[in-house]
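Coming up is one lone chain in structure tokens, specifically the form predicted on its own.
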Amino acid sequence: MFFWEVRSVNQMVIGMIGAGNMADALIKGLLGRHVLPPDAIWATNRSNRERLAGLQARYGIQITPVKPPLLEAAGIIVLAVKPKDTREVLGQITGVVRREQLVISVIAGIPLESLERALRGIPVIRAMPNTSAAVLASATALAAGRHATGEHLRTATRIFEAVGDAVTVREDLLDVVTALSGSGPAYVYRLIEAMSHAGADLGLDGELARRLAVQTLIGAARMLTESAADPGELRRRVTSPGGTTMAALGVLENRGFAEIVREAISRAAERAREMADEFAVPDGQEVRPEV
């Protein structure tokens, strides 16, 4: 499947505005899957020149300390900045991006309405990948704006499928996606930390405990992807009455495991909505191009 998709986006030039962890993951994934050659990927950021130089040294991509060369060269602009920097970046690119370009925002919590109000008719797609893009295993959800066509959405889908799985959702569900899969890797890493520390506390060598915990996660995930059974069924299969697994799950459930997870994801989704209110362009306020 990937071979046809990779060839179909081979002539694109992508410009990353923001050179943080998400941009790094996307660049690594796009190059690792041979979606684009290094000279077809540009990156810039606000002030961290050392970070830019590191990306160029690792990947051989094009870098620029200022945005105009990137905006001129790229057909697809990826906004990968922190939410608090959204208004500043929109002010810098408004009036410069062209209608034939596509803007893809991976900024958590900033709604299409705010982006479109600033960008005035430019096609915009919101994407919520996660940092597993760096190992070609991201889970990405996409939501298209009013000016984005089916072809724009197919292009964005091909890009993000090259670094994992990509689905299309309504924009009103993106905050939940952010909470579930965007922030999700951190939940998994925290679980592995806890399992590793527990194993070490009970006598295992620390590195051995980590190795066992990581492989357990990999195996369980593979079982889920290769089995038609749902997680509940797979859990029941390994939970013998009166056995060790039942004893462990009893502790988790007594401590409200499922409720804690739901509360955590709910709070993350709520925070995404708060960020939209804090950092988006207010109603009636225009983003003015910087001169």
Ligand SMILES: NC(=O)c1ccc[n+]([C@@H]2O[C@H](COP(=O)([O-])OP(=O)(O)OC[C@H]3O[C@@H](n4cnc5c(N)ncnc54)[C@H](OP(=O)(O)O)[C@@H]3O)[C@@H](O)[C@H]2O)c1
Given for the second form:
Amino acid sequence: MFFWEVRSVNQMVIGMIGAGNMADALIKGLLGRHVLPPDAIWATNRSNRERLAGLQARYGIQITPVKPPLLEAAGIIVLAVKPKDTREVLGQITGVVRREQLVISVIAGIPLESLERALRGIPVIRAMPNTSAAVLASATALAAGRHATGEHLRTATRIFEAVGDAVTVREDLLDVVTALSGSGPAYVYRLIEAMSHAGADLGLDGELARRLAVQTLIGAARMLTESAADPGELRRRVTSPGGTTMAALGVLENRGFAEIVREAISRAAERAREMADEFAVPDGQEVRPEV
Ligand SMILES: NC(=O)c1ccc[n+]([C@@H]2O[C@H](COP(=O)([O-])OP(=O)(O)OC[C@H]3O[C@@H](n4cnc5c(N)ncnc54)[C@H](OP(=O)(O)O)[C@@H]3O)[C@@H](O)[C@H]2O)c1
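What's the form predicted in complex with this ligand like, now that we've got the form predicted on its own?
So here's everything in the complex, that chain up top.
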């Protein structure tokens, strides 16, 4: 356990507004790494009481169907709702969140400027984690708003480092991060599905094909993290001239593999920007506190 974790046990209370997949993954990670005790984590959602109760039953955290107790208790408020619900949530917390609190938004595509305009002077940090936070292996990028201090950024970094790797980027690059590592696990799952189906089509038992594909992914990921070589070098090492790997890679390249991946990630980044436009708080429009 790190010193910070010991300190945090006494000092930090996190409140999750939104109790879906991302909140679940973060809670699981924070508890799994003993960053916080269950009673230092609060969660609330809009209407799914069963889901909220499920979180409490699984993790022993504090839950509330309404926001005031969470906003009162938490020093750090994590916004983990879908982009389309951003305005509603901002309307519900504006005027209640205090300046000594830190708001961390994991909402894809909603710019700091929109959040800051609504939250008026409250420190805000945007984070783009991925759902591998649930197994302590998220790739997270953070961007700090103009009221967030270096200490706020360090606190947010430590939270997300507890559930994987965390880096800081300029905000204008967060859409690319969203497209690369935020949505990235789905691309890898799709690849594993395709590899498993190919193995099964060619005669392997389906479950066995999946097992081999998954272990291949784990092994390749470990090679990447444990060796100094870059992916291109590792690929060249397993590609003998005239061999099977070269035959397969030839098919992938002929079909434009790299271009397809580039186009997919570029489309996801574009979608993140579109979502920002669709759901952001327009210029000059105030988010009014809900009564
Ligand atoms: N999932 C990922 O891989 C991933 C990766 C990076 C970033 N993100 C971002 O994380 C955010 C959450 O994604 P998710 O997958 O966790 O979504 P999700 O599973 O649909 O969960 C959304 C949660 O928000 C709650 N909610 C909606 N309106 C609310 C309100 N006014 N007050 C309180 N709670 C409210 C919902 O409550 P009810 O169920 O009661 O409606 C639900 O618990 C999204 O913005 C997404 O862009 C997700």
